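Heads up, the chain below is alone and in the form predicted alone; it's given as structure tokens.
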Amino acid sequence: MRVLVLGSAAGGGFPQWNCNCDNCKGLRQGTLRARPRTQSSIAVSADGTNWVLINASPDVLAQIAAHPELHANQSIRDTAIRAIILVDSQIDHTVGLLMLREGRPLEVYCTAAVKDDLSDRNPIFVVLQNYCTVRWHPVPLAPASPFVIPELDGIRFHAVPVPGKAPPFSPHRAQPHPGDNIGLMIEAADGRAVFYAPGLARIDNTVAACLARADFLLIDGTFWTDDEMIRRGVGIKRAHEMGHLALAGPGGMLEALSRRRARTILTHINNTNPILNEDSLERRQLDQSGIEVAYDGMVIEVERRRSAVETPA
């Protein structure tokens, strides 16, 4: 099984359009070492030929524009995504969908929150169903109860409803409910896993069992700390508010992370994170811990006698 890593930041990217942050900015100027990078999304195929597109960014015609894997190869129009997973219903996960109108149905599988978000509040399923037509398929909210997508031959997933935050336009957002957030438990014929979770509010005893579980973590690094936002000038709101458990501080990410056996990658990281300045202390500690942070094109191949993260040639 292979896992491409199509983009490995939060919202908005990295740099920020509108963004002049000490990161950013650096970045713009070439005075810090860090990699740009495009909202998050990944890729899964167990052949290499037929690829399952989990969470549909903003930037995916880049994405997929950078992937010769994900291109048309077969017919004159055409296309490697067979199928798409939403582990929510935010926008920087889903505007992507919008991208793709010009192909074929396509084949959607996320929770019954989520296909509500989006066919009401912000009804993007009833926009494409003037161009492509979306085929939604309801995905189970029972980590025991796994689904599989066509042309993807042994590979399992598991739905597992994690704390976190609905997005502002829905109904939910204050009162969550079941669905609202999943991680994915991504499972080869083998038994191997990862297990996949942009966004996490707090660790409760199905997330800390899924982290016990998985042979790769590719798992919410968005803050390094609750107030980072605030600190940095850049917003009022902490990230506990906005569904994300900060990496640093008593209870928070890295602690949990403390009692690991998988190999662990951070994802989704906001353009205030000093994580992506790669001299920062911040980034010693998570090289000295033995965390590893996500960046676009970072190929996970999880195979039955050895597992490694490969950069592509």
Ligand code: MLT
Second form
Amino acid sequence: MRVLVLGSAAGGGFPQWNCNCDNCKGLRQGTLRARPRTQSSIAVSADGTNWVLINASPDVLAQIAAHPELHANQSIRDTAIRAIILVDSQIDHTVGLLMLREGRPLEVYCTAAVKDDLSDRNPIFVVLQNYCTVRWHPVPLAPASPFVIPELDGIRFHAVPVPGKAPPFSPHRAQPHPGDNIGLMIEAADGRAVFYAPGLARIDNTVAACLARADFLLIDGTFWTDDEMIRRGVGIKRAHEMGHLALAGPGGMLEALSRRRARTILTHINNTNPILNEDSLERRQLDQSGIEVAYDGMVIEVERRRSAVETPA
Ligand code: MLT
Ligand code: MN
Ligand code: ZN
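Next up, the form predicted in complex with D-malate, please; the one we just looked at was the form predicted alone.
Full assembly next; the chain just shown is listed first.
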């Protein structure tokens, strides 16, 4: 099984179009050692031919263009993307659906809560009925049994309800419901698993069990501190108000990750986050803890390592 990081930034991307914070300005001016990043999305495949897109970011067309493995040429109009899973109904994870309207019906896997948001307050599904149409597949919430996707043989998905926030336009914004936000435990045929959770507000018992079980974590690294947006003078919202647990400090994400055994990669990085600066102290702290920062184009190979020397039969 292979995981392809298509976009590793939070909503707005990096640099953000209207932002002059030290990171965005430094990247634009070439004075900062950092990589530009598009908005949060991954693709997963077991065979390298059939792919599931997990989240459809506003940058999806550029992301597809950058990855020939997502193209297909069996017929005059074709794609290697067989289905789309959404982890929430946030703008940065869903607006890209509109960019995929020229194709066959979109096979979209998400919870009822996400489907409701995308049928009502931000009616992307309704709009798309006039183009390619959407075929909605409800995902069962763990501990219910995992779900599979036709043509993605050998991959099982567990939708894990996680503490987070529905988007500002959702009727659930102030009244969280299970299914507003999910993490995905993505399990290969050999049992190895990736836990993907780009939005995570708190580590409850269910999430803690996922952190302990997974072999790979691709996890919310949006903000370094809870007051990062305020400190940088770019906003008034705190990380937890937006559904993200900050990395640093007591009770932060890094503390929760210190007990893990998995290979750990942070993603959904906001453009204000100091870890984007490869020369920052914060980035060095991650390096010293063996924690990686996802970048666009990163490939994660999920398979049991064969021993270097095969024993003759
Ligand atoms: C979030 O996760 O809070 C989003 O990145 C916000 C957005 O897309 O505007
Ligand atoms: Mn987001
Ligand atoms: Zn910025």
